[in-house]
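Form predicted alone, single chain, as structure tokens, below.
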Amino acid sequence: MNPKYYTLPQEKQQAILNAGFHVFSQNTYKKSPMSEIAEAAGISKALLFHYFRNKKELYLFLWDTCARITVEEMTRSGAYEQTDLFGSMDHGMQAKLRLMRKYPDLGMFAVRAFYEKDPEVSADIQKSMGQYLNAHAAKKLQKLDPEDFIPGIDLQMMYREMYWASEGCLWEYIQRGIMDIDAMEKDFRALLEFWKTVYLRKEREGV
């Protein structure tokens, strides 16, 4: 990226990032042209490639800027000081809710993202996803008293099951090709509650 993108006003950087959120959540990778997002953001097609060389690095750049808009609302939330799992996941959950009602282009943008086929960007998402997701599972499960849990359970499988049903929900929904929030958090508060009593020494034991 031409860093002289920074330079520009500030309104004019949201342009682009929201020319861009928006035109790559209503389609693949493939199917949305630069074009369209120059048109979006009020500029030139040549000025966008003057700040982006091509489209890949347009659109890992916003990925990364959805990665770090999240982590800094998710921060805020207090959601990586939470010591007990459900409390995490929950206040985790509600801050990507909160960004995705304040930027639903964002919202849609990453999560087809991360379903993104195409080879030319896909490997690149899934590495900085993983390397995202690795380094956060590994800060929680260390959190984690065996002793809150019934007795024999694989703490590392349990988080990836629970990992891997967030992603089906968020799968179901992509297919719909419609991001409902409030549905959404209904479903995912749902879940929280299903785990809690299939995971928790508490909830099984009646305590």
Given for the second form:
2 protein chains.
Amino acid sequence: MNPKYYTLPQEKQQAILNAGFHVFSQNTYKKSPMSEIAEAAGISKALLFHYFRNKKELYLFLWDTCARITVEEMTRSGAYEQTDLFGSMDHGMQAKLRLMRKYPDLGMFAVRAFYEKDPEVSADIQKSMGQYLNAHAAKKLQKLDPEDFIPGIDLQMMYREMYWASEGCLWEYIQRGIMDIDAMEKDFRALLEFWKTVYLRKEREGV
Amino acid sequence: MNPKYYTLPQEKQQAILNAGFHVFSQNTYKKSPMSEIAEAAGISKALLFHYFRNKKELYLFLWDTCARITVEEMTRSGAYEQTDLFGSMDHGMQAKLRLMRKYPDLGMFAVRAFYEKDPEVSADIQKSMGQYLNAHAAKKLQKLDPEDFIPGIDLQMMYREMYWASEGCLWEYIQRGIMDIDAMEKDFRALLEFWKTVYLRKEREGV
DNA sequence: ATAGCATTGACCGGTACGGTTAACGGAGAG
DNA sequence: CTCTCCGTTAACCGTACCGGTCAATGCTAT
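The structure above corresponds to the form predicted alone; please give the structure of the form predicted together with the DNA next.
The complete assembly is shown below, putting the previous chain first.
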């Protein structure tokens, strides 16, 4: 790719990223036209080809950028460092929301790219996947102290359930196509509070 | 559409439906080629055009069929009649799983069709939408007896949370592209059992 | 043998695609 | 004022594909 891309003003760079994420998230690789991406980014097709040699280069660049941005935002949020379960979920979701605010179609793009079957790109995508998989869930689970939660609860199940509920909540918004991040944050906070009242062991008065 | 379609063997009809659901769920209306659908259904493009006058007719037929099938399966499952919350969720999910087993891409197709923006079909889709919306959630909620659940719990929140978690669980499978319905059923049953242990008021011994 | 129907390969006009190129226009140096 | 960059684009090119048609093929049942 042409390094001149990086000399563009930040907002232009982001516009191109978002245009790419958007178009590639709506259709398969082969059926996502460069012209549409250029138009969505507010530049001419020729200029887009000036920055990226061809469609494949743009696609793989988007994929790498997507992964890089996500990891950056996640570590920056400190979600991995929190020892408290709800605190860590809070930080994680905060990071996710910040991401969605800046790159609304990043999530959907990542999903589609991961399962893209077009032989022109699928191999490259799969090759660069290994490094991005994280096994935080298992580690997080081991650190939990059963004494903090209501007696007899299946902690692993609780964790999966919470994960699914957040994803389901997110998915509802994604489906609807309206990215009202503030509403999402409100919903998620309500979820967190609800979980606390249900899952956490009630402290006896005066303890 | 050509009524001769209904004289086809059931499996052929279903193959065409699934082919249509699949292709239209992967791309926008305009970028979903009839040839691809025909190929996926195992028939020639010309024959597909023999049964459906044009692309639009096929699309709207798929949309109507999708809605009809869903309503049929839901009422048949008796999900709407159950008074017990978990029982009704169980029946509802059973219906959904049966549907997914038979028409793997029906759900995704419905979502895309609902938010399709192509002027050639969007109007017709929206027009025939009103009748399919259901407001069961609100009704279901009113029938719940707080005495059955742990004290002080926010029942509405509980309901939303359960709904999201089921959707999130489903979504995880859809994303993965592998429609292992049996695994899904196992996961969902586990969820149900978990919810019972957490949300239901514990019966004291001997009561 | 043939009438009737399901099914298809080949075709058509039009368009949309990835990618190229020659030219435009504005800013900055002399 | 002119010349030279260089970011930017409209216009173009060859090709592939799309929605839709049609004449022809085979198959079945009388």
